[in-house]
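Presented as structure tokens, the chain that follows is alone, the form predicted alone.
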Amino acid sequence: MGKALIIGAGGVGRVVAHKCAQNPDVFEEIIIASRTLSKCDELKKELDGGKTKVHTAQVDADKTEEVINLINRFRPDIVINVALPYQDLSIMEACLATKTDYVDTANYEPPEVPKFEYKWQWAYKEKFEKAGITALLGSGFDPGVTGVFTAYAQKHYFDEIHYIDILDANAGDHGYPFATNFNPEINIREITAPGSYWEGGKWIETKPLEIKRTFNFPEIGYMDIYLLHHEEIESLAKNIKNVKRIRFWMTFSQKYLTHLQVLQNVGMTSIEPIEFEGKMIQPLQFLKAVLPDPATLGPRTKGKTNIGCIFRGIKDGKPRNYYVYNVCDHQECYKEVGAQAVSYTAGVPAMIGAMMVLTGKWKKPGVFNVEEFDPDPFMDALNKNGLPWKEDFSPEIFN
């Protein structure tokens, strides 16, 4: 049916490559493209010999000049962008000036803010309707299927949705002292930075991980979770109507939490450029460099993730609770795709994203998040494809 470039070989990228290789149907042929050429070519050697043709390219994707003659060269009808926040601009540009389809699984971010929200990539709206061309952003598990999730309840289940709470829950244990589960530097700058919720029809900021709760989630148990800000706050609270609050739950061990204090003290989680040895260099940069790669954790990972939400509003003038969600064993995504499952939920997504719009179920002019879409096909496809959802209609709440 098609041909999409995935910019980006990671453990998203590799997640992304091998779910697109076992849909041949819709993706006959994909580019993986990254700057480090020998990492997408190891991904060639492990999907050759299927249906999908497997090629591949070095590219920096902060040049966008790089990003145009790549897509010239291959001719995608889709990008599917899985490289850093960073680079969203630059390889949307490129989409733009060669009229392709872009998908990517997180917004913009400045590298030298850590700040990160839509209004960046929104600018881009009139454009993308000008070029006949889609855009979905955030189409990741969260962002992505959280929003999927909130489509699906409103349709489905509520007249009105007043109270959503976004809960992710990391279980698994690597076994080293201290890693982030995805790019330390987008770990640490999201984690570090104040947070923030919607309520009431403004945002209410707090200072880092300040607010906890402890949440039972189903087939991990009791843990500790803390309110971020994330970026589908912002997306959900234009898109949803008549929502009252929106919050974001992450889980994070004692263990975890005490490092990365020790390592804030000291100065390593700072992105101000320092000199050494005669180099300007930013600290999370080099801390980023020491860590073990996300990408290597696969292997070593054990236990499950849980990532859901929680709905209050009414149906038929009644109260009504929903809760819906995933849970993704670290263990069995390794033995299917090589990668674990933090970086399976956000490659699977992206990859069904990219199946909405060359299918023509999500395929119109603009720039889209995915929670303005029908939902339906998009939790059918989750169902398909390893991330198969639950339903609890009588869930725990908290305030």
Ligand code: NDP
Contents of the next structure:
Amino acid sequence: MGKALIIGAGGVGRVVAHKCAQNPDVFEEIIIASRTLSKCDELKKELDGGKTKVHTAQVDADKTEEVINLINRFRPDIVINVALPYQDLSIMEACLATKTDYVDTANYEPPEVPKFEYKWQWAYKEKFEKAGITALLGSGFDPGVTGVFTAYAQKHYFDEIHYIDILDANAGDHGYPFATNFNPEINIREITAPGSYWEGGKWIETKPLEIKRTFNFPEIGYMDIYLLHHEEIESLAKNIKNVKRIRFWMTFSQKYLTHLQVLQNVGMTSIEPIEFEGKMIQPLQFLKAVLPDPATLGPRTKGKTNIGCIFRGIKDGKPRNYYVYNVCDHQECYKEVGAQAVSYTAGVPAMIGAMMVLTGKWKKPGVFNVEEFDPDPFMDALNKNGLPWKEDFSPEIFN
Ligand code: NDP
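Alternative state: the form predicted in complex with the named molecule, after the form predicted alone:
Once more the chain from above appears, this time first in line as the rest of the complex follows.
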């Protein structure tokens, strides 16, 4: 049916490539392109011999011209951007120039400002409409599946959703004193930033990790959860009518937070460049270089993730609560695709998002977030592609 260009061959890129190859009727050909060609070639070796034809290429996606040349060389139907958030705009520009559909998993963040917002990408709406191409933003798990869960709850169970709590638990243990489960730079920037949630039509800002609760996660047990700013809050606040409050929660162990605190106190998480032996370096990028590469955590990580949403609202005039979530096992993911569950839960929905666009189910001109489309085919595809979900109509509620 189609040809996909995957940009980025890290943890998530690996999962996307494997999952595309598991759906050869939709993805007849894939091109895996990244800054380091050897990573793409390694993946190709794993995938060759299947029905999907695999190509590789080197690209610096910060340079729009290089991405345009790559697209012109292979003529893909869609670009799946699983590089870093910094490349979103240059890749979207290349898609516009070549009239190619676009999918990503994280919203644009300027490298020099630790603030991620949709405004830069939403600004492309008219241009994508005029070009007749689709941009699907944030098709990972969170953002991504969390938005699809919301659209599904809205479509099937609620007249009005009033409260949304997104809960992201990772009970995986990799055996290292400190390591991040995905790109350390992106991860640490996210956690050390102020928190925020949406209430009463406006943002309420908190200090980093200021608000803490405890939640009993199905198949995991009790864990501490901390309120974070997260990008899907912004799009859900815009797209879900009558919503009163949206919050995002993530689990962190005390050990993780203590390490982070020390690193912060000594200045290692700063993105302000400093001079070191005559060279300007960014402490956070240096820290990334000394921490374990998330790609190497796969074989060591044991345990499960649980990501889902609790909704509260009304149906037929009566109050209703609804919890929908996915549980994923790190070791099972590793056995299947050679990556742990954090990459797996982001990569599978990126493939499904591309599948929705390629098969025409989610194809319309413009720039969209996932909750703006019919959730049903996406929810079906989650069940078929390794991320089955479960429902609970009387979940634990916390304030
Ligand atoms: P990794 O750091 O493991 O991989 C990033 C990949 O992008 C690497 O292959 C890297 O190449 C490549 N890359 C970086 N810069 C460029 C560039 N300028 N040109 C071409 N390639 C480039 O990250 P992850 O795989 O963990 O994450 C990928 C994306 O997924 C990120 O945007 C992250 O925020 C997002 N994500 C989304 C989630 C969700 O649920 N929505 C969850 C987890 C991640 P090289 O190795 O050569 O440097």
